[in-house]
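Presented below, as structure tokens, is a lone chain in the form predicted on its own.
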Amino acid sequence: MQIPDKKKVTIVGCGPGDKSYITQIGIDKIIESEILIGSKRLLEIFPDVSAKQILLGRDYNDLVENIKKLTLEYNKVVVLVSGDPGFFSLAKILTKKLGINNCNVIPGISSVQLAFARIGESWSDAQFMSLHGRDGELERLTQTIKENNKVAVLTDDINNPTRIAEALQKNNITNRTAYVFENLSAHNESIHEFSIRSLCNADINGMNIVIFM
């Protein structure tokens, strides 16, 4: 189904977490929205927006069909995604299934951009991988780190920094420095520098970003 131009779905990148990192045009689109779709965490950033808020579910096929139906009734449907829509994001699925001509994508600041900024390093020469919800990628990541001087990794509870470090040590890759970023842009943000050996014994939980250099 072709969505009329005035009914394009707007996908807004909400940055690394703190509202202040969302672009002004993104904020404007959110304030103007009639329907606001996002995770619980992202919707909670905008408690005063008058739009009808819809919690993002796990079934993306249902989400796409719901969005198509909503555009028949509403002109301003906005979907919130974390970070930047072009970087390991739900936006990839939405633009593919809805058609890029039916979407208006507002970029955001990715957590990886902020991580590199925090340590004053360029990210133009880095390699990127996501282990978030992706089992079986440790071997490929190990090879990527072995072949590149700068690698940024998105982690999760299972594929965490400690597990990555153990895989690297098992493959005799120990001459790297690892920077672990927790809760970037939040009030409890923390950044830690480790050797591969010390990272094997570190107590780190949840989703993090790790830069290996």
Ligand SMILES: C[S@@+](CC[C@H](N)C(=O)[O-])C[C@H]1O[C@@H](n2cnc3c(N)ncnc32)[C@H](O)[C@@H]1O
Second form
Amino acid sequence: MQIPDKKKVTIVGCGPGDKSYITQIGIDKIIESEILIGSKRLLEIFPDVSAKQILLGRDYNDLVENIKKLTLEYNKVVVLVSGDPGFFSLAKILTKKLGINNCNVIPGISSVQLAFARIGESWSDAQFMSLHGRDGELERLTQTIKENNKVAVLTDDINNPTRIAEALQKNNITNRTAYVFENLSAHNESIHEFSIRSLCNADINGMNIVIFM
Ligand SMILES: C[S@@+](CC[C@H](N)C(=O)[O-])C[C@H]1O[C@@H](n2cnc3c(N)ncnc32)[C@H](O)[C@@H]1O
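Form predicted together with the ligand, following the form predicted on its own:
The complete assembly is shown below, putting the previous chain first.
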């Protein structure tokens, strides 16, 4: 199934989570939308929007087919993604499968941008890796941290900061500082600095990224 001519699906980068970090054009697209698709966390940012809200599932093939069907009936289909759509995002799959000519991508502030801003460090000289939903990457991450002075890592519940620190310690990489940023932009945001050794025993539960320096 193809998307009808002249209909575009808008992908809005919602930033780290707090509404104030979303661009004005992103907000406008969300307010005007007829269909709003996103994770529970992102949909909850917009309880008052009149659009029909659709919870994002795990099956992205289903999602793509569903979006194509929705565009037959609706003109303003909006998909919410976290942070910036160009940075380790579902947007990559959507633009590939729907075709970039059928998508309108609205940039957002990435979680890593906010993290670097919080500690007053530039990110132009950093390396980036995502372990979010990716197994088998610990070895490559260890090597990347060994070879680079500044590495930012997206994590998940399994590939969490403690597990990364244990892998570094096992590889004798102990002379680095780790900054853990939890729940950036949320009321319970926290930022902590660890040695690799202390990170091995840390208790970190919130959504987070880690910068190794
Ligand atoms: C699928 S990736 C999406 C990254 C997103 N495109 C971006 O630019 O931030 C999700 C990961 O980003 C990180 N992340 C996103 N929002 C965050 C926040 N508010 N606080 C801390 N980490 C966050 C976490 O590592 C999370 O597992």
